[in-house]
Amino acid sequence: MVACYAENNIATVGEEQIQKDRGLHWIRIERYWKTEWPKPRVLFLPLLCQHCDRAPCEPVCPVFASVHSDDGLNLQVYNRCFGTRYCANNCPYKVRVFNWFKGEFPEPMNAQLNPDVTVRGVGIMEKCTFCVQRIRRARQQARAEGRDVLEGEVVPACVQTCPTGALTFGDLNDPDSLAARLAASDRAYHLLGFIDTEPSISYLKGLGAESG
């Protein structure tokens, strides 16, 4: 979560705004009580943009700010967005967050900002990008070296940092990649699969989550 904030220049909004449910968390761990006291069982559901192949957010945006990239990412183009919030309404996973105010990066905190990532202004929708800037860098590098991007060469910040390795990232089009193998396993399922959004992220039954 914090890795995501650091990588993607996400602004913190403060207590008052969180009370109004306006946090800008691109990834959040949803804590569900499967059963309650006296035999509490907890289920943690890491929720981030599912990068749906049939993303409900994309057709509804009037200005093509929510678009699909050629490599299957669901991108948000900040400078196109003018804030109808229609995409967020139509997102079944509610993973899109909105800049209700301009994010603050008081000096010298602005020195930390990742130069690869746009700092979003007020009135703009944002969400997890699978750290697209890292993918682009890896792709540039691979292109310069005349090869394909290798398995494990690029991972989003959350996958990279997660100490328990609950998240896996890879190319689903490459059947040999770990992510593709996990996504094809019997344990894999799609969150809210019945809505038929064909998410890129598969969760694994049992514990934890894997992404692809």
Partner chain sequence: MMPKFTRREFLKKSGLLAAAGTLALSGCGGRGNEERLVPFLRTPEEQVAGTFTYYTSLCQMCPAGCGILVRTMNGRANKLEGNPQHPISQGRLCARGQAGLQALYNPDRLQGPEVRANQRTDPFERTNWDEGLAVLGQALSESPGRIAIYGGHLPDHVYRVAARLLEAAGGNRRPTVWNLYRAAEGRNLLQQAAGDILGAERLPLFDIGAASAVISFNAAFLETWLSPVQYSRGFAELRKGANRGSLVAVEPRLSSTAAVADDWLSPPGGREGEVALIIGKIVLDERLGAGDRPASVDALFSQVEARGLAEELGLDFEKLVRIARRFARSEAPLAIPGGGLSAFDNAPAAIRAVLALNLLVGAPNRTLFLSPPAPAGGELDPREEVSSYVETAALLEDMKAGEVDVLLVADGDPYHDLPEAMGFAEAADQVPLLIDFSPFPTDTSELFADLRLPQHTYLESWGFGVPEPGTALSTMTAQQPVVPPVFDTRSLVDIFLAGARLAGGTYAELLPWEDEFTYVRQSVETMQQALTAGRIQTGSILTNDPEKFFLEWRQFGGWWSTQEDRPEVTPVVPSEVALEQLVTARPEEARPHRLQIYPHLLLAEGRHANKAWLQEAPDPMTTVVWQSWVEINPGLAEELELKTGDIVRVASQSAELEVPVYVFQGIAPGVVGMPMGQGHVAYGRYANDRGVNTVDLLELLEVGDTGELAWGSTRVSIEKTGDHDNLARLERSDATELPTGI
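Could I see the form predicted on its own next, after the form predicted together with its partner chain?
Excluded here are partners and other molecules; the one chain stands alone.
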């Protein structure tokens, strides 16, 4: 979560606004309790935009700020958005956040702002982009060298910094990629799969009787 904040110029809002449900984060960690006291066991689930192929957030935006890119990302066009929040209401995963306040980055925090990512203004919706700036950079480099993007060249900030390697990113259209092979495994499932939004993110069931 911290890496996502740093990479994507996400402002912190403070404890008071968090208590008012005005958090500003593109990825959160959900906790689920699997067993009962006195031996409780907690399971952690990273929850971010699922980048659905049939995204419920897209058709309800009156200004087409929520759009689907050619490479399968569900994007947010910030300079179109004027904060109706229809997309957030229609998202079953509740992973879109409204920017209630102008982000402030007092010195020396302003020195760590990512020049490849815009600092958003107040009153718009924000969400995970899979660090689209890294995807574009890798694509431009590959085009300049006359080749395709290689596996492992694009690594979102959350994947890069996960100490346990719990997150994997790759091209689902390439059956030989690690991400595609994991998504096709018997352990893979989609969050709220019964609503048929066709998410791009797959989760893996744990191994063993005590795993989630």
